[in-house]
Amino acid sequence: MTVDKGLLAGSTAMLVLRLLEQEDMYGYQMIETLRRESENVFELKAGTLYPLLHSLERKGLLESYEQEAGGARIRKYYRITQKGIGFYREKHREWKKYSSAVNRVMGGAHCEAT
């Protein structure tokens, strides 16, 4: 399904901040990671991924190390920090509220795509 590139932009962010909330990742495995979790709403490429981590990774949301990954191979992994965190939870709340009043206005929860 093919989702109007609008409505995805404002949440990038706090997706790749939820998937670091659970865990540590490189870039390739965030790509992974949403794309399945999301059943392939969410495909982003790499040269929209890494802008966005270095924007966050400015802000100080995010931090990003080397680790060795089989053999001579390094890959970046990118952590979430604790201003990070709170960020992320303050955008969850209002995401919380904005898709529920969608929601409510587009029929409730029993409103399904035609």
Contents of the next structure:
Amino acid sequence: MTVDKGLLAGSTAMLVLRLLEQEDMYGYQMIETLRRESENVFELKAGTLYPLLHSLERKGLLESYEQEAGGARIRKYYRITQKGIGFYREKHREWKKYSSAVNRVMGGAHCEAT
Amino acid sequence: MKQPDAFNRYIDEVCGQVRCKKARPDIAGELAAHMDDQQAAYEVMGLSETEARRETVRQMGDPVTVGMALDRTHRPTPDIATLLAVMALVLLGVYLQSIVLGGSWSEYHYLPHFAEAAAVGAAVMAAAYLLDFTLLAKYPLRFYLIAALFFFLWPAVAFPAHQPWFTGYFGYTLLLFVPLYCGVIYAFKDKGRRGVLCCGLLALLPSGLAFLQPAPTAMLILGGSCCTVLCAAVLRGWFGRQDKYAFLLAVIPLVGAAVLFAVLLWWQSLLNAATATGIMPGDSRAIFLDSIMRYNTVSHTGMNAELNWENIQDVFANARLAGQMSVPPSGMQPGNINFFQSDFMLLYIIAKYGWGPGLLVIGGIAALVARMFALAFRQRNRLAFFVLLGISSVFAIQSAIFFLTNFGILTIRSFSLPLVLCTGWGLVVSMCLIGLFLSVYKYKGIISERAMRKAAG
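Please show me the structure of the same protein in the form predicted in complex with the partner chain, now that we have looked at it in the form predicted alone.
Then the entire complex follows, led off by the chain already shown.
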């Protein structure tokens, strides 16, 4: 089922921060992990991800470092900062409140993401 | 890894939308690595190399849209708050100096002189803001040694025989060595204790030039600032060593400056003895030694001969929050303080107008210096961190010497308080350093360490 991209747009930052809260990742790895864990619902394009990552880094929510990835290739990894963890938790609370409200209006079971 | 042409074309088109050229290498590298990973994944899925490349480019999205989004994220951001703080301090200084100097403001042509310095300072600040600080990483020793040669030749060529009025120009301009020294530290990455030793010894170069003039206050500021940056570099593992021996080597700049300063004070005692034996005027050695004496404020041409620890403490004990101080038993009054060379202008302001204006000056400069240090420590790019820390240290030490002199704790000739109680060439140099500070800061988060090292070769 194709999901309206507008539903994803507002929560992409939250999803990215969630991934990085679990472990440091590089860009391609984030796209693949997101696709796998969402069972192909979220298919983030690189052209959307990298501007977001750079923006979050400039705001101090992430920091990056480089590691050799075999051969002459260098991979840029991202790591969430303390400020990023605080931002993510706030966004997560907002999301839980929002999704609970939507579910109540839609008449579905009260759903609390964990 | 060599990129296929299709990938290069895509990356070039994306980067073409990013106006900040310094950000392009990092963006290109990251996109190239991503596209390699994506192509490899498609080939594992069974696509041919050509099909995998085509699909990879398609999946990346429209290059112009992607590039414009990256451009928005990678714009150099000027630090407006610091710029406004600097302007406010300069205006505060103009206001206070116009009140203090009163009729003398026009009588001694201070206003045109200040206006000229401010205009030159603003132009120099703008020029420094446009400088490419990454050049410090590319040619560190070259810049450093050329500057050293310039400062060595300048007094001999332009103004022989150690003219005292020239010392101010020379001393202030020497402070511009500090950003150059930060580039030198950057060049010695991972060089261990040998690197720390080399940096420590190279820091003695500007202090030595100050010694030759002599400009003792500049020597202390240079020694302290260079030592601060070098210690910070050791602490952050820049040289690959963080042991106690590395720290001992890192204090060479400060110890060296202190030793040279002690030597100058010893020569001062020689002057006293030489004067007693009647050295004829015009003797070049006497003129040289006499210029050292000017760095003892109490004996400086007798203009502040009445100022000593007790008198200064009388001022503080009898100063009011606003308005002129009450007269103590010693008879000390604002009129006893000579402020025309701005050395004791803060003391005069407190004596004549009260603690209110005095604390405004102290608080203003302290707030600016604190902000400068805070911005320095936010830098992840090492060269940027060193340069911002170095400039912050110059302002901090220069201000500290000024305050300690006005409080009677130091008896050396201070430099004027940066930006606030500052005119002439001192104002121009301070604004130049601020321009460089703002130039480095605007690239915060844009230039990675790897891109910087690549530029440095």
